Structures are given as structure tokens and as C-alpha cells.
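The chain below stands alone and is given as C-alpha cells, in the form predicted alone.
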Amino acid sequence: MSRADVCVVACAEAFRGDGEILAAGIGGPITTLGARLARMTFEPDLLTTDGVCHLTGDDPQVTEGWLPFRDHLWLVLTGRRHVFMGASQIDRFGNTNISCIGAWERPKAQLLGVRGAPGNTVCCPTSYWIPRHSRRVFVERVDLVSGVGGPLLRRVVTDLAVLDLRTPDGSMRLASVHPGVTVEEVVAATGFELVIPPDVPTTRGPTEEELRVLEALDPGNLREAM
């Protein structure tokens, strides 16, 4: 089992319970892997994509379905998409920047703008994938607010911790540490207050069917880059 692995696997428990949705994985193998983890472990009514047009199914080589664009935006305006998406920001109550760096009036970074993350984090389920657990990324405040934090805000994976909102203000709360990682450690990347619950669990790692489908999704073992 490694660190890829649990993240891949915190990825997928984040579409538990979300039945016949839209999974979406934004970013790379980790949250497309998660997604397609879960469809064919505990959520197998998720419908997942080949993140363009293709619904995928259980062998991601096969094309099941075609979603045309305006059915992809009606999913997404009707709540019945989940996306796990990036930021190059995020704040303690969730708040999300993949614009710019510095004042918008004159950036010292332009990133993306803010893309699709309005209407995803207003209309739907999101959840964040951050490879690189830092202070540069979680900050006190964002520079800009792309996507906004709140109760659809299901969890914030990183290669360090799996975060929520699961506190009275909507603040942000360490819900687990990764193994192998310390909560001083998480703590140390982190550049706002965390809530910290007094027993910090560890993030479960993949049972012996988890990491068989694992296998057979990623045989050439590109979650292993994050």
C-alpha cells in the first residue's frame, strides 16, 4: 500500500452515498481513479466519465454512453454532478482560487480564471484533490474567490490529510491524517488555524478487492506521479 493509494482511496469515499450523480475527477489519475474506485466497489450507480463526452464503465477502454455537452451543463445545474476539482488557493471556510495571484487589478501570477468553479460549487457536490499540502495553498485568504466553500463542500484530499467543513462555523477541520503523517506535520503546512478534534483518526488504507481494482484500473501505476 502506498501514499498514492490512500489518497485514491479518500478520493472514492468521498462519492459514497451519492447514488446515481455524475462523478467527476478534475487533475489527474488520483481523482479519476477515485471515482471509477468507488462506481466499482460500494457506488456503483455513479456514472463516470472519460472527462470529455464518454461515459466510461467498468473497463475504462469501453465507451457505455455519450453526454453532449448541454446534458453535461443540465447535470451540473441541476445538482447531479459531483466534481473533485484543484485550487491553487483555498482558505479555512473553504473558499477556492484558480485565477490569479496578487491584486486581480494587476496579478503577479494570472492562473486560469475562474473557469466552470462558480456554478460547480454553488450548484453541486465539490470536493478538492491537492497534491502538495502547503502554506502557499492553504492561506488565511484567498486573492480571489473562484468557487465558494460551504455546505456543498464534501472533503479536501491531500497527499498529507483528508479536511471537511464539519464544524458549527463551517471552518475547516482535520478529519484524518494520512499513515505515516503527524498532525504537527499537517499543522505545519497549514497557513490558518485547523480545527483539531482530540482524537485524530488515520485515513483507512485500500482493502485487498480496493487494491485488486486498483490494478486493473492502473496497471502502469500513474497514480503513483500525483
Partner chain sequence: MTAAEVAARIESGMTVGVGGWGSRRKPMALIRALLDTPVTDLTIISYGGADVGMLCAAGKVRKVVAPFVTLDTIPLEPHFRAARQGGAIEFAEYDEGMFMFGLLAAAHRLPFLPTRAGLGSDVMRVNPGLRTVRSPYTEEDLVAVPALTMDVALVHLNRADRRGNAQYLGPDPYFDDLYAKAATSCYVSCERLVDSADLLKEGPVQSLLISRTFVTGVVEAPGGAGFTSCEPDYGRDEAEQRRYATTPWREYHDEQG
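Having seen the form predicted alone, can you show the form predicted together with the partner chain?
Nothing else is written out below except the one chain.
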């Protein structure tokens, strides 16, 4: 069991209970494998895509539907999509930024633009995958709110831990640390004050069945590049 396996399972767990909605992953194999792993094990009704405009079957080579960009945007408005997005910055209430660093009027670094983040986060459940948990990403204040925090934010999975907003004031909580990671490490890598429960559990690893499914889904071990 590797750190990447733990991260894939933590992403898959985000989709538990989602039913017949699109499980979408952005940012590489960890999130897309998480979606497929959930579908192939405990959440069989999930829809998945090839990352372009095909809805894929249990066998990813099979096409079971058509989802061009316009339908993707419409799907978002119906709430039938749960996406793992990336974030260049995220704050304690789960507001995220993928648009630019510095003042918007004249940014130090122009990034992607807000893309679909504003709509995704007010219409659909949203989770985040942050491959490098650091104070550069976990900041007191994001420079621009692309994605809106709040009750639709399900979980934030990083290379160190799982976080969520299940606190009375909706601020970010350490939900679990990955095997071999200490609470202190996570706190040190976070630029705002995290809510730390008295007993922080360890993120679960894959079951034997899940490992078997993962091997079949990713025989080349692309997930290890994270």
C-alpha cells in the first residue's frame, strides 16, 4: 500500500452515497482513479467520463453516453455532478483560487481564470485534490474567490491528510491523517488555524478488493507520480 493508494481511496470515499451522478476528476490519475474505484466497488451507479466528451462504461473503453461541453455545463446546473478540482490557494472556509496570484487588477501571476469553479461550487458537491499540502496553498486569505466554500464542499484530500468543513462555523477541520503522517506535520504545512479534533483518525488504506481493482484500472502505476 503506497501513499498514492491511500490518496486514491480517500478520493473514492468522497463519492460514497452520491448515487447516479457524474463523478469527475481534474488534475491527473489520483482523482480519476478515485472516481472509477468508487464506481467499481461501493458506488456502482456513478457516471464517469474520459475527461473529454464521452461517458464511459464499467469498461472505460466502452462509451455509454455523450457529454459535450454544453451538456457538461447544463449537468452542473442540475446538481448531478461531483467534481474533484484543484486549487492554487484555499482558505479556512474552503474558498479557492485558480485564477491569479496577487491583485486581480494586475496580477503577479495570471493563472487559468476562474473556469467553471464559481458555478460548480454553488450548484454541485465539490471536493479538492491538493497534491502538495503547503502554506503556499493553504492560506489565510485567497487572492480571488474562484470556488465558493460552504456546505457543498465535501472534502479536501492532500498528500498528507483529509480535511473537511464539518465544524459548527464551517471552518476547516483535520478529518484524518494519512498513515505515517503526524498531526504536527499537517499543522506546520497549513497557513491558517485548523480545527484539530481530540482524536484524529488515520486515513484508511485500500481493502484487498480495492487494491485488486486499482491494479486492474492502473496497471502502469501512473498514480505513483501523484
